[in-house]
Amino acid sequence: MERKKILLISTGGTIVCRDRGRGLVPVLSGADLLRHVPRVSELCDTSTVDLYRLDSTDMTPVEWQGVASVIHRNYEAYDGFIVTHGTDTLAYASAALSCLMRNSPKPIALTGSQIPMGQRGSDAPDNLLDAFIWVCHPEARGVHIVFAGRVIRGMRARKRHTTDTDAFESVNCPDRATIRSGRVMITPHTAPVRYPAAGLSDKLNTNVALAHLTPGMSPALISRMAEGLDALVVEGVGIGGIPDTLTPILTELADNGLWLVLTSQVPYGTCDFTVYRVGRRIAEACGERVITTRDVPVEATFAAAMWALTQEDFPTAFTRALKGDM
């Protein structure tokens, strides 16, 4: 059988970072990483490039960018990519590329560490190996996150937990597998959601902004957060509620050609925002700009808005982005 051809694409993160006496910070190359795994030799044949070295707070929409036209310049000449990035904005990075490579039949994995590559019970090694052993699978399609022998549909990730090395979790949706000494168990029932492919894309809508509803919040804090975005992601409260005090200013934004997506902050169960009469008027006052998810992470949520305002439809791109989930 011949050897898998495996591009890896450095970003930064813990995984690369030394402490050089005011902190951690990402130094070590991709070359460096896969010194540190000699097994990923037995897989596959490896390249490298070291697009940044940046802690994943400092990543934003242009650098995911920027990783999504490094895989299209190189997507004919590699069987797969892995992309090394921090954990603190991982899931970010996982719905964005999930979206600009939607439907994807190369396998596409993200992975990171808590803990320095090279540092005493660092979970580097055994992540960025699994992450080789994820892509080389035959089953292997689509974006995911490898973590700690779990993987994660780039659609569904979340980061759970700040200093566990088992730091990420599937929202309201089962690991697509687990990797346990080097070998590759998928879940039942977990195959690829296939939809017609929409093509490799590089482009996102940063215009879009996040709001977190809470208690007594100020209409006038809606309508200064939303200066400027062609798009206003809001969390609501439980299955899906809006505060009256919020509805005019929303409702406001909508008839100036926002479009509100709607979303709940609590991360498990579904989002309905028509049970309650707190939920339902937002929709009927604003109409058609207004659109709701039901079961997906807020960071999904977000990279979705980002993909489909740069389609022609946004209600129907937005609501594609979140089907075409691998």
Contents of the next structure:
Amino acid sequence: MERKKILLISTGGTIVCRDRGRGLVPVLSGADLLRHVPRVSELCDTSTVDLYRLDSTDMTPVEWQGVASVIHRNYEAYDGFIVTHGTDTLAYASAALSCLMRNSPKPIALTGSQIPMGQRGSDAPDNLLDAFIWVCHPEARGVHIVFAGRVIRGMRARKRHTTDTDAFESVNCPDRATIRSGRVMITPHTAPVRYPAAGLSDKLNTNVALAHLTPGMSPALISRMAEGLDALVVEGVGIGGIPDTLTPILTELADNGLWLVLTSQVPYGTCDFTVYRVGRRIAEACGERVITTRDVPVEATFAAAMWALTQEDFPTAFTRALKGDM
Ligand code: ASP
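Switch from the form predicted alone, shown above, to the form predicted in complex with aspartic acid (ASP) and output its structure.
After this comes the whole thing, all chains and molecules, with the earlier chain placed first.
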């Protein structure tokens, strides 16, 4: 069988960090990373692109689009892609790439580490090797985070711990696979629906913000926050509730053309804005400008809104982005 060709795109994060006396800063290259994991050369042929050297705290949608562009340009030439990235905003990046590469038949794995490559006890060698093992696996396709032996769908990931090496969880969805001692174990019944490849895109509309509602929050704050936006993701409470004091301002904003995406600040369970009156009244007041989500993490909701705004029909595209989540 022909050896696979895998492109490693390095963007920064702890995995490439060193402490130069003023805190950890990203310094290593993709080639440096590979030198620490010689077993990769037994698996596949590799090339590297050092795209950014950023702490992922400083990554923005511009950089996600940059990663997408590199993948697009190299899509035909490689069998799979690995993006090394800081863990702090990795779930946002994986969701954004899931939208930009919807239904990709080729695998794209994002990984990073909690401890820098080359430091004692680092999780970096295992995570990087696992990412290569995953993208070389015959059933791998679409966008996933590979971390701590877990393969998590790009649209389902959430950072769950600041220091634990098992730093990510898959929200309301089983892991696609686990990897133990180099062996991939696919979780039964998790194969993604094989939608036709959706075509690649590298555009996001960044006029989106996230409003985490708190008790007593002032309508003026929402109003200021919504200035210049095309969509506002509103994290309501519980299964689905928006305080009545915010209904008038949200209605006014929707009447003026803002899309409202309602979700919950509770990560687990389904979201249903029809159960309580406090959920229904906002949909009734704002009509077609309101979209609700069911069970995806807020990072994915946010990225899907950015992508869907670049498509012709926002509600249809938004729903497709959440459904076609591979
Ligand atoms: N601050 C780092 C980053 O997100 C943390 C990490 O990579 O684990 O880039």
